[in-house]
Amino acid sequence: MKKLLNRVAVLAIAGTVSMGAQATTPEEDRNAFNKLYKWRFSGVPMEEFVNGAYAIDPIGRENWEAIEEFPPYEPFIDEGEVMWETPFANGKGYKDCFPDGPAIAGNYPHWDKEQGMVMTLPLALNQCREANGEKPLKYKKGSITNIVAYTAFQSRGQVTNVVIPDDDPRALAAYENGRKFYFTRRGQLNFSCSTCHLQNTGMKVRTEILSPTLGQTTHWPTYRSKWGTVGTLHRRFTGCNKNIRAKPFKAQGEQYRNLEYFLTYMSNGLELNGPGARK
């Protein structure tokens, strides 16, 4: 009976939120997600979802908490601080682009009306570099993770608050495209993001618990034991596409930025706790 109810709930939200159904507002989408996860994991406080699968996996959580005693991402934070404090060749630096300081992760992603697109933190950092004559950093790993790790660490405790402005229909279109990406099946395995992280959340693939969608954007960049280093959210998107035998999209391309916009909106109200550590 419980399995049947679970399937009915999943089909209900998929029918409500997916393309082809009656249009819903972003806030209705978010409320539907919250209600489903509250029902599916009734004993888990909402604020715990920032911890991903460890919110629903007590055994994995013990191992994760032990790792967090000596976080493997600390050297990357230190390197990022050096990058933040070091001027560019022209004498300016990140501080000139972001005068309010390094605690800026809570401002992203956001809709950039002037450029007509979703602006993410890595993209904003690279635009800062290019505006000052520096080469852009690669978006999946390497130096970009250092500066993003530092800003994420400085931003811990900020509350996710993605806004979709109602005075620019392009912003809502970007959100809806991100939502469509989330529910669209692709690849040889014919999986969507929702297949793993909505419909089958809490179940195992091999030895890993499938994490909830709620909170998925709060803890990036992340040190993954599998990678042996810190990687960005869009690197993870790429890995997910490869796992289902689908051709990945370009990191920081429109598809992944819109997906990030949608996913982060779903986590509105949750605190940022990056960088993180995962398997």
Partner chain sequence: MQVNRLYSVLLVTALLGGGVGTTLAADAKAADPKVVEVQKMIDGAEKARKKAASVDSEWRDTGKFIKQAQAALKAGDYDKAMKLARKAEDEGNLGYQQGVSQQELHLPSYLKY
Second form
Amino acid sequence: MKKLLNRVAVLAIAGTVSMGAQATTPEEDRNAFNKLYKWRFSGVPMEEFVNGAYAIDPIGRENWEAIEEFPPYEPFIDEGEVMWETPFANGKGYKDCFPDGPAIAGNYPHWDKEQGMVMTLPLALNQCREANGEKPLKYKKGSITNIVAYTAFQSRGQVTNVVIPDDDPRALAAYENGRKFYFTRRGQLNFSCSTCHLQNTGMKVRTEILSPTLGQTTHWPTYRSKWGTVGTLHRRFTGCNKNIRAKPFKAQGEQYRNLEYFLTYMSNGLELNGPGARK
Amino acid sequence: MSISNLKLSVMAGAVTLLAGQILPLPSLAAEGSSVVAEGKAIALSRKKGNCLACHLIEGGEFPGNLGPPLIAMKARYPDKQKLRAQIWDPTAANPESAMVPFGRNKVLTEAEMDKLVEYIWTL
Amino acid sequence: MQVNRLYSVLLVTALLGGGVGTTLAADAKAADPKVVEVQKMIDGAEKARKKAASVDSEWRDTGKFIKQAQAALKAGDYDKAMKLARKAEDEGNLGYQQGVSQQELHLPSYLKY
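Let's compare: the form predicted alone is above, so bring in the form predicted in complex with its partner chain.
And the full complex, kicking off with our chain again.
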């Protein structure tokens, strides 16, 4: 009898846990993430999380501050400004596609109801090019990073504010796909993003301190010493997927765009501070 | 759980037996120490075990700290097969484990696993 | 009758299509049953890779191993080709299992709501 009761209790608990786990809202997810990081890094003020691992690694931070005195991403911003100002072959330019620009990074990613997909800044810039008869730019490195660097720099100080509109259920579905991606183990090494950046944030893999997910989207594109140049957020996704021996997905493909939607939502309320510099 | 352990040990036993039949064994002691040395090379190699990425191992450079230091292994794992099972698939004991399932996902071959376990057991 | 004719048309197309794809060198070797066997293994690996990809769970090097296996087969190194094909097929199957075992999202216990 007692055994039976125990079993019923276990079933009941299991039931509520799994039901609750599936039925969380984006805002509940964000609060849970915030709670975990605040607890894990209790001395770190919220606004510091935009600095990634340097918010929690005093030694790495010293090097980084020295690097930021002569920002390695500056030439890319300058080139991006030239791109922004230079008309396409048809006489139009980025300015015509983005009349509010160039400080537009804070509007991305967002749900594009017409196209039924998550719209990111690099994708929007390329759609502008194609609408004007220009070739789209490659998504991971090269001149895309210049124009994104320029818009990011102009957008500094804007606040992350990803909205999941409730007039289109596909938007929430995209968010949930991104969340699923984040928690799914992949590759021969069997890691999810969560394994490193949530469960083990602050711990060291070799000498690398694992940054919190919170703040990971605020500073793109980023100059990485390892790359020797500036790269996009999706290039970084590619790298993290390859490291765990998973086949990376297409930059700006659906999986990575949905992931960006989820990831950026987690950073709602944090200031944009791109471009960034990392080792 | 105990059944799968049993299976593992039976399997490992069979492997050892086979190895014993096929490999010429010069002298038991020499063979033992070279197996340990090979196991150490597997543990430290970045391409193979890369255990240092997450564990402190005495004498290993730049250890990470995702997992606990690998010390006093014999005391903590009197049963060598349990140690092997932990490395073969840590998610069996802990579904949320952040350790690589070296055997299950064939990061290491069964022969490499055997050598590795001999080395880890000396720590 | 009609259906039968359709089948024979399909069959002929398939045969022709198969012939067009193979190179002269492969044709010469195609008689060798070993080549056929190894090619079958590589095809099996490719099928496993695609299965893993279908659940977004392909591993990094599986495709590379398949390419290398194909190259080894062409070079006549059958052992190497078989070893690589076997490895790739294992990876494809394991990747697929990994994806399928996580079809449902389970939020981790360390994330407290």
